[in-house]
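Consider the single chain below, provided in structure tokens and representing the form predicted on its own.
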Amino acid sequence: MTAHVAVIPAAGRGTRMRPATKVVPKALITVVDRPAVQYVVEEAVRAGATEVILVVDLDAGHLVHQHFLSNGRLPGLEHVKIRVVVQEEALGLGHAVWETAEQVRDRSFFCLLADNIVRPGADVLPQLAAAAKGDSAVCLRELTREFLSKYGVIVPGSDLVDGSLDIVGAVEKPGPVLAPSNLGLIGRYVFTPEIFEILGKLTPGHGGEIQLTDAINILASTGRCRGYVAEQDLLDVGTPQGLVMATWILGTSQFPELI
């Protein structure tokens, strides 16, 4: 599968990063020398995206927009079309993705969460697109017990072969007792446009929000979603501890003289 458009939900309130995010949007928290969301945009571009759609909130989204579009384009992103969609109400990740339906239209697309950054040299989008085989696909990692209540978890439909497998369902934050596996969704996806029709019909799920995991569950139950298990964890920059670790890892890769 080839995807030339990427959707990046970046409207989160950043409650885990307070008080730093009381004024500054979570997506603009700096990691070494650039905001987290810029790393994610650059990742999408490396995978072949020529158009990026950022989903921002009503209050501080203009700051994200300004970062990318004011005073000339950022190096390496000069030829990328960057658009902004405002999510006026915080109704969940699934709702944020659904808000881009008019811009994406009938195209397959990457979806990347700005909470997570790939490690240097460990991009997953090309392998994810290959694993999709024309359908949708989700990126997975093996989770330890304590994280099964913090991530969506998939229901495997086949054994793992060459890093990928069939999936037949997905559950949002099931917890260790109800989890159907230890394979969790880690914020990298490639979707066919049929995801929008599914999202448009969903009712609120876990936490009273429109959950992207619920739409993945429907896709998977009809045999149109596969999973790719990444070899390395992504860097979580949505918590203070994760931000410190990501800053060290990315900083020493960019400036090896600091080691």
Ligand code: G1P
Given for the second form:
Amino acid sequence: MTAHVAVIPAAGRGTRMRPATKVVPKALITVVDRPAVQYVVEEAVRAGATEVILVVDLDAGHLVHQHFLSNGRLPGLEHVKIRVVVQEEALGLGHAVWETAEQVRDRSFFCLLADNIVRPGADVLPQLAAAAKGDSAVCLRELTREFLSKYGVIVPGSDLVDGSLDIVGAVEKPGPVLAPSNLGLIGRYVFTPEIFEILGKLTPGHGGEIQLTDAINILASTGRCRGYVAEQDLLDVGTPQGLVMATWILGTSQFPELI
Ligand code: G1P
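Take the protein just shown as the form predicted on its own and give its structure as the form predicted together with the named molecule.
The complete assembly is shown below, putting the previous chain first.
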């Protein structure tokens, strides 16, 4: 199964990137020669998405819209339908995804968090879609202890076979003591539209926000969610250190003569 629609929540305020994000929205911070969020849109398109829905906050709304939709289309994205949905209140990642329910309707969709960019040549969406086998699936990485309080962590329901497994639950940022495994959610998902119904009924969770991980927990408890363990990590462009690393890796891939 593949999905033809991709949801990209990109409404973060970028507090870890101040002062760069004082005026420029986090999603539009430049990495080499394009805004971070453009890499994520391009990744979705490589996986077969023909429609992309970007969820942005009120301040970023018109700028992101202008980047993708005015003054002629960007090369490679000419035939992609791009829409911008404004999340008016910062109620959490789960709420941001839920805001796209009307546009996605009854279709399965990819969900890609805009803070993370795949390494060149290391796409994960095709494998994720294959692991889903028509249900939902989440992309995972083995985390070291210090990351168990920074990522959502899943409850495994089976052994790993060919890089994928059944999952039976998920907890948002449990920390090392409460973590049910060392497998963390790294910001790439494929969901059946069933997720919207679950999101619509959630109450605030970790940090007082509507958490996507809580919806994954409910979905997983019904046996309709799989996990795919990626072979490489993603590049985190949400912190200054991560941005430097991403710039170097993506830059040297584009300009190998720099090495
Ligand atoms: C979000 C998700 C978390 C996931 C992480 C991946 O957290 O809530 O489950 O592990 O992205 O980057 P955030 O980084 O927005 O705090």
